[in-house]
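Next up is one chain by itself, shown in C-alpha cells, the form predicted on its own.
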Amino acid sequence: MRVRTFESFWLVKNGILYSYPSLQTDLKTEILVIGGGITGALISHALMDAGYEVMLIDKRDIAMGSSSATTSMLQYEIDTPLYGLSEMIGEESAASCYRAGIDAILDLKKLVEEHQIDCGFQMKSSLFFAHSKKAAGWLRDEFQIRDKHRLGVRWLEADEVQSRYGLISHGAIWSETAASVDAYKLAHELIQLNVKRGMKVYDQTGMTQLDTSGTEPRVILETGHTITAGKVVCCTGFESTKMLKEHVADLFYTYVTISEEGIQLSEHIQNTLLWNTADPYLYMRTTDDGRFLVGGEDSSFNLQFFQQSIKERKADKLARKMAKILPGIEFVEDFTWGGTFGTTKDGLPYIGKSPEYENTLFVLGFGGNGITFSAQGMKMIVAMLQGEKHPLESLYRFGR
C-alpha cells in the first residue's frame, strides 16, 4: 500500500520511532532483505532466529510505506471465499490456506508475547456479515464449508447480529480467531530488537537494479554503491510489480477514516473485527486507544491532483455507510487517509522464487491479509533456504 496523503493515523500517533543511516559504501552480506515494512521486519526476524547474517534496506524511512497506512486487521480469511477458492485449487488445498491463516495469527500472538512488544496487539473474533438477502445465500454456503473444515465458526441470524452488535445485516459468519495490531509500531520494534542482535539496517537506501546474472546477486543503489549477497529476499509489496514481468497483482486504491478517542461502542463491537459481503467490502474495527476505524470504498481510479478532495468524499461516504448499518453511533472523524494495494486473481500471496531472478526469494502478501501472509512467509522462507519443502510452497508459487 502506498500512502496517498501524509496524515496516516499510525504515523501521527507514533512518529518516527527509530531511524537508521543510509548506506554510503559497498558491503557484502549473507542475506539481504529489501523492504523495511512489517513484511521485511517479520522475515528478517525469522532469518535472524535461524542464524543467518542479515542486512535490511529500505528506500524510505522504516515502515513508512504500507505499514504506516495498513488497517492491521488480522484475519485468517482471504479475499476469495473458501468455497470459491476450493473451485480454483481444490477443497483440501483451499482449506489448508485458511488454516494457515489461523496458525499465522497465533504465531504473531506468540511472537509479540515472547518479546513483550508494545504494539497494541489484541486477540479478537471476527464477523463476516451479509449486506443483502442475495449475499446471505452464498454466505451460508461459505459458512457450511468453513464449518466442515472446523475453522471455529458459527452462523448468526440477522436478529441475533442486531441484538448482539446493534448491526443491521442479513446474517453473518462469526469466527473465533482474529486479532488487531499497530503494524507500524510492530515493524519498528521488531527491527530494533534485531538490530540489537546484530542485524544491519539502512534506510533512505534506494535500489536501482537487482542483478542476478552472476554467481551472487548484486544490488546497485541510487548512490552507485553495491551490496553483494548470497541470497536476496524481496519484501517490497506492490512495488514488486515494477520488478516482475509476470502479472502478479492488480492495483487499487482504498480509503480509511478513524474516529476521535472515546467513541461509545458495545463490548461486542470492541472485541470484533467487522466486514461485509459488499463489493468493495466495508470493514471496521476498534483500536487499542479507543477509536473506531472504518475502511473500504476501493477504486481503480485515482487522480493525483484531486487526491485530497477524493479522500474527503470517500471518508464521508464511509461514515454514511457505517451509520446505516450501525445506527446510533456518534462517529466524529479525526484522521482520514488512503493508499494503494494489490490483489491477486485467487487472493493468495506470492511467496518463493520467481524464475526471473536467481538466488532471490519474494514475500508478496497482496490483498487484505498481507500481515498474516507475511507471518506464514517466516516459516516458508527459512524452509526454502534450508532446502526443505513447505506444504504451501506450490500454492503460493509464481507462474501458477
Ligand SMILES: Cc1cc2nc3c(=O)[nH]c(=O)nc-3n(C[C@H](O)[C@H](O)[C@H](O)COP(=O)(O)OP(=O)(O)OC[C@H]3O[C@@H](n4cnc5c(N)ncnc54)[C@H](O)[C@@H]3O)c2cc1C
Given for the second form:
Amino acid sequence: MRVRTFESFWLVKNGILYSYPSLQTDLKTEILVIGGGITGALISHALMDAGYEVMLIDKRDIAMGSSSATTSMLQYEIDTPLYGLSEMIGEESAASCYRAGIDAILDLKKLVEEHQIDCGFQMKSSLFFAHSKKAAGWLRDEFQIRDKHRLGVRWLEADEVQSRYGLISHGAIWSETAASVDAYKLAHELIQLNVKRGMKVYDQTGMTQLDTSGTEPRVILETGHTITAGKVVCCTGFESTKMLKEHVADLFYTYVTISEEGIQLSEHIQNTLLWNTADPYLYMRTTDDGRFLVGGEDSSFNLQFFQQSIKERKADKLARKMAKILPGIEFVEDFTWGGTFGTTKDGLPYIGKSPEYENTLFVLGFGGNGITFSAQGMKMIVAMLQGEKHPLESLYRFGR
Ligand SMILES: Cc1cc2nc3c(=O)[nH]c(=O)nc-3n(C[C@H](O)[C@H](O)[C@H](O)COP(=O)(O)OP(=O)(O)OC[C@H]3O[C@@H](n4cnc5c(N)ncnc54)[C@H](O)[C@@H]3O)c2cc1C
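Now that the form predicted on its own has been shown, please provide the structure of the form predicted together with this ligand.
In what comes next, the whole complex appears, and the chain from above leads the way.
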C-alpha cells in the first residue's frame, strides 16, 4: 500500500517558504497584481523595477497553483510547431514568437544571476525527437524552417541520437537554448525579494469580483473588503478562464513522475530537455538534485475523487514509456503528481487588455512553455502601462 503524499515534489521538497498576512481592511494601490504564481512573481518584479507602487494578492499561499506542479522546462519551442504557426499567423510573426522564447530564457538567466536566486536554474539544450517514422517527416520540415530563422538548431539522425543519448527515436531537432528551474522556489524568492523592496503582499486573499465600471478598478475580496487600484494585472493562471467570456484555453490534466536522487544518467541526458512528437507528448528532464522526471499522459479527466488511483496508473505508464526509449535506466519512482494545464488554439499566450475589463491587463501564459511566455510578459506589461507599443502585443492579443 502506498502511504505517501501525491502532492507535487516541489511543494514537499521546499515547503511553504514564505507566508504573508491576509488583507483585513480596505486599501488603495497604484498597481494590483492578482495571483502569486510564477507569472505574478515575474510581473510584479518587472513593475517594481519600473518604479510602480505594487501590491500582490493571492487567494491561496504563494505559488500553490500550477506553479507548484510545473516541471519548469524553459523552452523557446512553442507547443505549435513553427511551420504550423507560420500557416496561422505568417512566417515572420511566427519566427518572432520563437525568437522571443530564446530571449525570455536568457532574461530569466540574467534575473536569477543578478539577484543570486537559489532556484535550481540550469542552462541546458533541448532535444525534440520523432516518436515515429511518420512524425520524422514533418519534424525534418520543422528543422528546415527553424534553421532558416537561425534558432540555433541541428538535425540529428536516429543513430546519432542513440549514440549520444542512448535514446531510441526516428531523428531529432537539437536546440542550443533551453533551461530548467524550480519555478515554485523562484516565485517565492522573487516575491520575497520585492517585499524587501517595499511591495505589499497578502496571501489567503481571494478576489470574488473585479469591478471596472468606475474610473478606477475595484477588487472585491472574499472578506468583503475592497482594493482600489490605478491598474490591475491579472496573473490568475488557468483560473482566469472563469473570469472571461472569451474562450482562451482548453484545460486538461497532465501527470509527472520523478525518480529518487542519484539516478545514473549520461552527461548528455543530464544537460538536455527531452520531448517527443507524440500527442500528448512525453517529456523528460533532470533536476539539480540528481533526479529524473518524466511527464505527459495528459487527460481531460479531472475528478479529484479518482486522482489517487489515476496517478498510480499514469506513473507506471510514464515509467514504461521512458524505459522503452531509454533502455537500461533504472528509474525508481519517488513522487508522482498531476496538475491542470491549458492550451490555446495557436499555442500562444494571451497578454494584454481584454475588452471585458477596463484598466486591467492579463498575463496568461498557458501551454508547455507557459513560463517563458510569462517572462515575455515582464517587458510587455511595462511597455503597455507606459503607452508604448510592443512588437508581440498584436500576436498575443485577446479577440484574435
Ligand atoms: C504538470 C505541469 C507541467 C508543466 N510543465 C511546464 C514546463 O515544463 N514548462 C513551462 O513553461 N510550463 C509548464 N507548465 C505550465 C506552467 O506551470 C504554467 O504556465 C505556470 O505555472 C503558470 O503560472 P501562473 O503564475 O500564471 O499560474 P498559477 O501558478 O496557477 O498562479 C495563479 C495564481 O493566481 C491565484 N488566483 C487565481 N484566482 C484568484 C483570485 N480570484 N483571487 C486571488 N488569487 C487568485 C492562484 O491561487 C494562483 O496562485 C506545466 C504545468 C503543469 C500543471
